[in-house]
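Form predicted alone, single chain, as structure tokens, below.
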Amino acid sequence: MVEQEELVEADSPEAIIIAIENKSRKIDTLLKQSKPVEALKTALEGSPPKIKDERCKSASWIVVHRAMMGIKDVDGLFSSLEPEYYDILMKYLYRGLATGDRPTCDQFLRIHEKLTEKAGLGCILRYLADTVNII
């Protein structure tokens, strides 16, 4: 895990953007195949929370947002999503809620409710306490 974090820090923003674009194409394919949970997992995997470059953060956000908006069965999401994704998902949920966009907020509040039921309040507290890894 440490090696991956060092690698992310060492990569240039351009290289990270290219990796995110590749991920985006894979997510589009998964969504077209009606595999929204797999698309969300792909979007969340390797999310670069320690990246300081705003372009990279925005590109990553767009990919995760598209995957989250493709979720139709929120209950089914959490029967398939492993707990390792919960904290990063919570960070993206709060980023989405901050947009104020009605369809995004509606979807993200549904997911937030189920995530809080599944992961507990600790997930929210970890998000609030983490001032280093801002999405």
Contents of the next structure:
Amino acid sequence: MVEQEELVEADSPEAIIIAIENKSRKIDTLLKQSKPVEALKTALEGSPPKIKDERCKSASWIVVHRAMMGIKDVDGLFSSLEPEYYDILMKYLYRGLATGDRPTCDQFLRIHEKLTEKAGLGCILRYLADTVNII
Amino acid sequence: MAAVSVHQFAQCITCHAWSPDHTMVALCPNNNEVHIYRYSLDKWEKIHVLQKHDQIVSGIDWSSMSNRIVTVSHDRNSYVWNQEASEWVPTLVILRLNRAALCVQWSPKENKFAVGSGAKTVCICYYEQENNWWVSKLIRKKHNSSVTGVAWHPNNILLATTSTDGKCRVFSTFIKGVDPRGSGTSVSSDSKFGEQIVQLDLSFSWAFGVKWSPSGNTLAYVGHNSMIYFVDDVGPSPLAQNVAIRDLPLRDVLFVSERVVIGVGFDCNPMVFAADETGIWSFVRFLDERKISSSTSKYGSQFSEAFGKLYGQTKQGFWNDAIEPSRPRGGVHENCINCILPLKKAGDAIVKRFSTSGLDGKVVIWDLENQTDISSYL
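Show the form predicted in complex with its partner chain, please, because up to now only the form predicted alone has appeared in this conversation.
Entire complex below, previous chain first.
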């Protein structure tokens, strides 16, 4: 019973915001410890694609953006990032490129190039085709 | 080479079908005609042109037992062609559609055929002896968009469809007076005509190319988001696997055995998928090159989140193989492949040869005989 109640609460926008705030602190710690890849994984993990609430999406995006801007060694990133993160990473890459912000685009294009090499065009197609789970 | 025969028939081929003995091929050269070619004296010879449709012929199927050809077209009509003497005689089938017909397939017993259409409907057509007439019965409900593919279960009752609403559905097509009572499985025998058995909600984009495995236990279809889906235990609690593809999306699939599937599509090169001993499907390799990946990809085949975590640990895989940014054209097919058909002799359990056709106007015959790495999966 207790578990069920927690589940219901975890779905509310407020609870998600709190979870994202917690995640944000964890990422700050990891970035300070010079573990940018770990930080990015933490940011991408459980990032909620099915959440309809725009505030949650923005909050999640801000966290992922910070983690992605923290990546210095793009080749190093892909030697330790597991393929299961590729699809969600591609979605955030396009969200970043859509902002048109110069430093963001510079960084994201570098990652995009490597990710496309790694994950192929199929990964881009999965981003383009998915009109339901928008991050 | 896996491709044993390549022939350029036209600028572009929308679909093709083989005669029962595989000596003749019927194809639509991207217009309102169906051309029938016969292979004799080392060359293909055009022997018939079937002219009756007004618009592009979108589907052809040649029945193997009764030697009848059914064609459907964007003109919303269907014809069943019977060979009388040396001529093919058409019979109009009134489908009662207000949009294009897109695909057609004879049922295994060849007493019915199914037509998918852009009118969000499926027509099940059967012959009425008294009226000497093919009757069309419509499944109007459920589809929210065009029906892109139809596939008959071996039991002659169940029909799987794919649609541009992203769903794959299975229907009962039991017709009183045509199908004997209790002819289907336990699932279908008590289902009325048009009743939906299951709806598979795996894809978020257009779905294409649905096929049943030879036994009818597994269903495979593809999504336009570069995914291929394998479904076991089709029924109330289906067991689905999604396999993400590294490259461009697929258009059609073919089961060569219970555990090996060939997918064709926008990459112009057939892809081989296989299931291992535990039933987990994965990409094996492209058929049109001798490159053999060191280990199969474990990415994407997602039974559940628990499995996903296991796959995450697999460092090896084709993701880490040498990367070819864009594979140069120069394979056998030079454009999207949109049709794949088995070339199976009666009694063979496994499809060793199959043919593909596509937008480059070629029909290519492939042989798996000397593909030792694939044979091990069969």
